[in-house]
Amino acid sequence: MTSTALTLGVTALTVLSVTGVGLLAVRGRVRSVEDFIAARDSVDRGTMTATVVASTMGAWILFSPAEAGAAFGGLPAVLGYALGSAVPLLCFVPVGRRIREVMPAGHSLTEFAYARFGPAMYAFVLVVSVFYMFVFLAAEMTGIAGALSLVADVPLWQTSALVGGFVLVYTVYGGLVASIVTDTVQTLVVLPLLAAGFGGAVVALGGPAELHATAVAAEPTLLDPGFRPGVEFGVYVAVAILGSNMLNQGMWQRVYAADGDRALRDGLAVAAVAVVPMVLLAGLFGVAAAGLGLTDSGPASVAFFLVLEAAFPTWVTVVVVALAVLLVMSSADTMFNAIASVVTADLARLLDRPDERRLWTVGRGLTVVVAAGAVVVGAQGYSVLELFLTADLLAVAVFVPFLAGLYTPRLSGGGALAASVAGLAVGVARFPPLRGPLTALPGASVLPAPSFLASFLGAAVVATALTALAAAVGDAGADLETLDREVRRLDDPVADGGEEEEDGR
């Protein structure tokens, strides 16, 4: 085991480190809470790719996919997750350029939801996106500290309050321009790292033919592309992947920030390429553990790290620390983020003649909430997949809904708001994790078998269905050309940091 003390060094001097480069790279270039929350057309197509790609791969990829690889399905789970991870990213090029049309001044989600379907719709946006970035920054404070209390037994509270404690730090300073700076280097060591990592323990571990056949002579499923478990495991969690990005402020955020249409495209599909070898070299991790035995005395959710200590001398287990910690800070910073962006986008929305440096203090406080909250339920140890399915339920219910609404002006919002509880419903009936809570209702016994595969299909097939027949049997006759006059700017200057800004700048 790594020293506790080791570890914890390390930790600090990446989060440092990282801090220090958001702080010094944003200074004089936050000047207004819109800078804070939108970062508007300040992206190139090089930065938009770098952002999207430590935004969206977070810790998780180091945790999810190998859990996934090793107790889901094996080969097939980890090929369903890596393709699944880069769909929504290609989804995201013409919906984003769709957004930038129909609400070029925006700033969130639940500013079309409010525009577009009215405070029922809003509202249930608002929980369902809100709740679901939560969950995700709980579920990577929970990655990151299980992984550390694995390699140096490093107590869990601790991991979680020092990188959450960090990431505040900047994204308080600097908002979304912080975000994206860190990100753009973040993805610049991340992704090279990953590599080598991998690269390394196939060598350390006797070679790819060594790995197969142990694999295949422990668990001859786990290599499989055929085996059932692992192709349905692909298939709902790309659904949910989709679902999940569709309603996250972040993506959202940087649609906004991309300089132009091209940048977003490119940025967007370059990023959909890349994440796919990512995601497959971090979940074969999960199938070489599964197969080597290591997961019989650790969990599932740090396979990663089982296979780094059984391949490798110390000093590279503590090198793979640092990288957990820039995944995880990379994405905590973007939920931060676009967390405080809702409320304060809505908080301007609300106030007749908002105060600029009330917004800002309102958007700085609830980064700080969140962040608190965040840290507190990563230190309890829940499975991180589990979590982040928890989350994905609730997106999938609702993207197609909400997407719809940019594309068709008959949808009204009780017909969206239908459509979405009903999809709710039904996937919640069959989510396994929510069995237990949902037996001690009355009348459970009629509910139909958990699956997660009937869950998110069943909830993203009825939430579609029912779209389609509010839009046939409805007209709401919503004006899509006129959404953006519902937005307010936020422009006007306030201090960056405490540095007053001088007339004329």
Given for the second form:
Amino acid sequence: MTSTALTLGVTALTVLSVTGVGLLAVRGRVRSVEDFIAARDSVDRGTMTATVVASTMGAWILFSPAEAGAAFGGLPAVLGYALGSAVPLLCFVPVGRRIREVMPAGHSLTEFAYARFGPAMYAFVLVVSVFYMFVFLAAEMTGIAGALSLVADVPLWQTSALVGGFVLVYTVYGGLVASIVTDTVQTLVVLPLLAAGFGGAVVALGGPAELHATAVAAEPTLLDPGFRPGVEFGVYVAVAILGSNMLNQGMWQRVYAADGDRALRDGLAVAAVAVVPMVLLAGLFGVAAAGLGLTDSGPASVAFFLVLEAAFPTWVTVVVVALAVLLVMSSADTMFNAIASVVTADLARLLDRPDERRLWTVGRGLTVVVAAGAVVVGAQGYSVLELFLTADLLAVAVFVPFLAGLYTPRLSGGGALAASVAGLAVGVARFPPLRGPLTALPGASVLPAPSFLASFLGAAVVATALTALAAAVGDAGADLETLDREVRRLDDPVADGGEEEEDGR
Amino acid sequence: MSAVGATAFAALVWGSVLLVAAAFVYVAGSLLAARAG
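For comparison with the form predicted on its own, produce the structure of the form predicted in complex with the partner chain.
Full assembly next; the chain just shown is listed first.
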């Protein structure tokens, strides 16, 4: 086991370095609440690629893909995970362009939900989106705290407080701008570390031929691309990732931050290409761990670290600790600011012409609250997998009706909400984690067998079909051209004393 | 269906490592070009 003091020292050095970069780079660049939560039209294509990669690739890539490879179906499960991680980024190319067309001055997905569908659908989207983002954040903090506890016996609360506290410092100060700047630095460090680390690991384990022979000898299905449980896992995890990412405010913020359609398209497309091998390689560690028999005695979720301890000297483990901390920080700052931005943008609409100073206070105060919650949850060592799957199911049921509102004026708020709720009901009926509570209900015996694949696909298919039906039979007559008028910009010139222009836009 | 062959597996592994490295080169190159421009 690696020394606790050494691991804590490396973690502290990593978080201090990133925080220093964040604070120095944003000095004088955040002049308004608009900059704090939108950073509109400021990001070129290289930075766009970096910030999307850093935001979406958290420390989960060191846990979940390896677990999928080791325990949920080998190579096809890993391939599904890898391709599924790229699909939402590719979907955001056309969807992001449409978001910028329909609501060019917007800030958040909930702002769009309210303007397009009204309060009921807005409330549903708000709950699903914030729930998903907070679970993602809690999972990241839990993951890094668990990883450092595993490799160096670091107490959970120390890791959680150290990482969460420093991310909070630069996120409260620089908002989205600080998140994007640090994402860029983190990606420039993480990508070569991953390439060298994974390449070195393969060589240290005897090369691909040796790994292949070991895996096939241990369990031939590990490398069978047609292995049915693995294919099923690959399909439902891809659907789950798609739904949850389309409701990820961090992605919507970056759509607005791109400095044009080309930066949006190129940044997202290259990020999509980059995340596939990252997830694939991480997942193959799980296949290797299972092939080597390392997961027979330990949990599959730490397969990556089991291989690490088996094949590498201590100093490599220390480098991986720094890598994991960077991965967590780049996702945590995104979520801190994303959750705060949703509420800040909504308050700007709900309050009666709040002055900018008040919105600043709210935005920064909310960032502190979200960070404190994440630190506390991360220090508990909970298993967040079921919460993650529940958040994914909610998102899968709502993302199609929600995004359809960008394209068709015929879909009403009631139709979108009904399609979402019906999709959710079908998903819940087949959702394995909820089968226990459901059996207590009358008539539960007629429910079909629980299955993640049926749950996620059922939710998506039913929500999509009912969205199409609602748009076909109804005609809400929404005017997509005027939605932008519902948006209040947050960088209005504010006169001394906080008085604003009459219309507040 | 049977397991993928050793050659395909090696291509998957080394191709992935190269793609990650290529993504780094793209990001670094774009950032340098943006700074120079």
